[in-house]
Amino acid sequence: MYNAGKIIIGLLIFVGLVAFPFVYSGGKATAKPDPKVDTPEILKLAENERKCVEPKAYMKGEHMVLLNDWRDWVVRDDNTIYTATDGKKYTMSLQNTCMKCHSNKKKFCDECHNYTAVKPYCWDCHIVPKEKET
């Protein structure tokens, strides 16, 4: 083998580059976010009103699908009323329905989106809500 030295050096550099993120982080995983739904706005609601438009498990995994559907239905079909699976009706509005209760964008939205490295485009069109100091 005439190029054995070059191949070995190349392999060592490759392994070093691949292993760098793991060594740099020290094997520590980022703490999984646990968004709290005890915002002052939610606590103001009566106990029987403290309910999202769909069950928590659905919203946790499918909220972006729901928001995309809402956008399409409102903008393209001029349909502004959403009927949830429990039969209750809601106005399809990110700012007036969702953010009314989830008023803590930094803790509720950003914490999970940063953890999953997702950059939602909601705020390209919508006005970013002002955080209330508590």
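Would you generate the structure of this protein in the form predicted together with ligand HEC, following the form predicted alone above?
So it's only the chain below, everything else dropped.
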């Protein structure tokens, strides 16, 4: 090979870059997030009533879309009552509805968000529920 030294340095940089994630994680399995839904507010509900606003599978993927819609409906359309698909009515509010049930932000919202590096900017203004440090 001609100019072998330089070409091999280049190839080593390339291999180093693609191998980086494998080295960084060190081959250890990582803990997966485990959002807890055992807040006092939720435990107060009857066993078969312990449900989210919408079905769990929907909430998992679409909760930010729902929140965005809620925000628009409240702030722009002055519409504060949300009728869920099962007919239940909820006051559309981030702090007073979502965070009332999910008062354990650190063990719930953050659990998933830290894992997937999502940083909702909502808490720049909205008040984070008070939690005991754990």
